[in-house]
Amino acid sequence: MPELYSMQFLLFLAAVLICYYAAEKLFPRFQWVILLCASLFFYTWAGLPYVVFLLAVSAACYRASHIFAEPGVSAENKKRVMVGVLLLHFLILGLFKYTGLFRRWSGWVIPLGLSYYTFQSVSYLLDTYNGKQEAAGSFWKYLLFLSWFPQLLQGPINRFGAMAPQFFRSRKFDSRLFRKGLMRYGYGVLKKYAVANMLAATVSHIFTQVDGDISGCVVVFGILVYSFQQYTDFSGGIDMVMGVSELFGIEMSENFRQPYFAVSLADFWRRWHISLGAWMKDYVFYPLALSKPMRKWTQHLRRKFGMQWSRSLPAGAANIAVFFLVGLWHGADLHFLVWGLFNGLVIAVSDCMAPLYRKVNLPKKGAGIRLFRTLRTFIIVNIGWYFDAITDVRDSFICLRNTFTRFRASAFAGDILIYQIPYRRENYMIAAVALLIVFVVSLLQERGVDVREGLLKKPAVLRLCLYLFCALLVLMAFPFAAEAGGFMYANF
């Protein structure tokens, strides 16, 4: 399947845009049909056999939602249908994502966007079952919601109630919104190709040759590089698909909000992969926290230990379960599960320690305390990345140990040569300049500035110079693009 920056994809996108806005003049009520045809074509382009699974999930979920709305169906039968369709969803997901034997036997890879459209379909199923969402009026309209082609590569995990009103109304071409979509797409290209791709070789080289004598300084360097690589790869991909969607005037769910400005680990996860966090909160955390066994445990804790522990311990247990599932969502590998449990435990312990923090007489506001909390959170997040970037858990602990016991900062240059870490000055210069742009934009966004709207108000000459400078950085980075591969989160 062509990359998001390839000539094939851009020609496909241009053709769809022309047809979509031309359809507004010819048959405005059915303008959405162009989007459905384009999405099905795109999915077929990625692999014709996989369309079967998309159609199966769509048909089962759509039919179930209408059974829930039928007045004569008993609550017990509705529950049976809901459970059966849920099992179908997770059976397909499990066969492809967690059963290597099935993939080796069939020779098939994971279907495009499987995790994303499965989670979207499950949210629709549960919302219609619980009466929070009306059933879609047409199977084809529901199919468009699941197959919308920009979201299939990277997400986000959208909700039917937010997307349907945007898909199914007539839309005229709006040059201002179109330019904002192009800016977001271009910003994503800058992140992915001028930062993430420039850093990928360094990360893979360091963490595929871990031994007991690896310098802690080299490990920290690799983790920091990974931190910036992963952020720009994932958020860059999200910006690109969000920008493509905005070209059609359709806004998808936001997935990032300056996560490295977070002041706590919980705050970080409210800013990183927002749509996955919201999905886990609505369909795992709250159902678990409000379940009958958890309520009984809460009442027992309140009687024995008081209000604070009756609140924090059940919430902590639910958070650990959520992050275990988040780790499992990334893959069935042990290092993902350890990474998920690390995050869940840190948040749970922090919540339990909240009364102690309140007793410490520290300033609650001010630039200094915010900077301290931001740096502290950044360090904690990066400790977690040890279990994400390094695929062998034993190697993760070796690197963590050596970070504190064998740092050897004075030997850094020598270790770079010993481990033959690829070093191209051009790569790091391009990445450093592009990262500076990302930092400035993020800082402005953190302060509430609408950067794209502000740019549109600037003189045309200034905008053109900025666009050309960013395009030059991307063009300089393109010769190295083949080394980095595709988007990291497309594998999830």
Second form
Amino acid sequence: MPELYSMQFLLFLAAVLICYYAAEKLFPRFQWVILLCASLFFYTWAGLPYVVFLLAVSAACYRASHIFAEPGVSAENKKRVMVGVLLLHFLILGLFKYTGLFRRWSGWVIPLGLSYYTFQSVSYLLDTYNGKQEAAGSFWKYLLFLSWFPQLLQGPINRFGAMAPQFFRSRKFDSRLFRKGLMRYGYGVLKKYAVANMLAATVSHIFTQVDGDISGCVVVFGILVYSFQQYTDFSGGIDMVMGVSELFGIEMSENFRQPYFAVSLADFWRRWHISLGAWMKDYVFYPLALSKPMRKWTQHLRRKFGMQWSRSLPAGAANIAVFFLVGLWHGADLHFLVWGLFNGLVIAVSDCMAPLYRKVNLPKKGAGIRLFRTLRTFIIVNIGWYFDAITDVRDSFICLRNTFTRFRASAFAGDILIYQIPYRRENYMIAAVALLIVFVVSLLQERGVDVREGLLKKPAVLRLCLYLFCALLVLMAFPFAAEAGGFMYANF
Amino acid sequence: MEELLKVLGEIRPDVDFAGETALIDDQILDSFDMIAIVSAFDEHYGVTVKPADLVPENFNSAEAMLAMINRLKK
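Okay, that one was the form predicted alone. Can I see the form predicted together with its partner chain too?
All chains and molecules follow, beginning with the one already shown.
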């Protein structure tokens, strides 16, 4: 697979853009065919055999959606088709994601974008089954929705209803939108290459050498670095692919909304990997929380214990199940499951305690309380990262224990040397400057400012200086990167 | 409508259900509230709201919720 900044990819992108906007003049009704051809070409770039799975999922789901629309088919048969196609999706996903044996036997790797297109396809399947979405007009149109090349690398998980009207209308070149797309791509490059890649080895070197003596201050440093590395890696990659998609005038689902400004853990999960959270809410949380046994349990709790418990316990239990699945989606490893359960439990307990919070007479508005809640949430999120960044649960607990019992702040300068992090001071300086830019942009976005629109209104000289400064940071970063530039959320 | 406002007020006493028109779009209600509301509708009005009905158009205001309840009653 070519890197998103490689010359190969940029040439491919330029060729597709030229063809796409030329097609608007030649055959506007079929402009989308260029996108489909480009997406299939991109997919085969990652390996021809994997196209089979994409085609199988697309064909089964497309056919099923038309069976749901046929008046002569009984409800029972429609349900059978839905369950069968659903199983096919998860069979393919499970085979690749959770059976190393299959991958070793076949010699195959996880197909590009498997999780993302599986989730997209399942949402379409269930929405057409429930009558919330009309079936796609043609198989090829549906195939484009699943294979749209910018979304294959690391999402977001798009919905057919939001994408179809954008794909299938003719589109003239719009220089303003195009420049905004370029800006977003560039912002993603800055995040990924001037921050994430400057920090990656710090995390890997610290947390692969955990022993009982590890200092709490080193652990906290590693976890903080991880929280910024992971955010800039994932959201930077998303910015890049969103930017690429916007060059074609196509806006995909937002995946991040300044998550580290969240005021509670539940709020954090409404701002982080938004498209996965929304998918889990619509297709796992609600169906589970509103299943017959759960409804009965809710009503029983309401009669016995009143409103608060009937509200918090069933929804909390369904939420824990959701986070268990989110953990499992990250990988069939114990640490991911503990991490998922930690998040689910904290949110459930927090909801149970809501009446208590209401009784404590804390101010509801104001900068002070907002800052307090944001910092509290940041700490809780970072405790969760102990079970995400560290791959051995025993090591996670050792690190957590030593954070509180063996902090040794004064010994940091000596202790950090043990881990032989292959970085120089320049790494952290580049990352710090780029992070400052990300912080300012995020702060403006949190206040509702459209940063890109605002920038376009500034004088050209100022914009040029800003772009050159960011480009310089990225160029300076490349020689200092200790690890190759893959994305953390690719290959899911 | 008054009965509905009373039911909703028991679930989220801090929300002005009579005046709000973007309860979902402005993220005033979260998914836990939605489950509590659906369960309350089940008990008070005898209607079964399905997961597919949990869309912003049905829950953005008390008025929209009432319209949905009346639709489901038929």
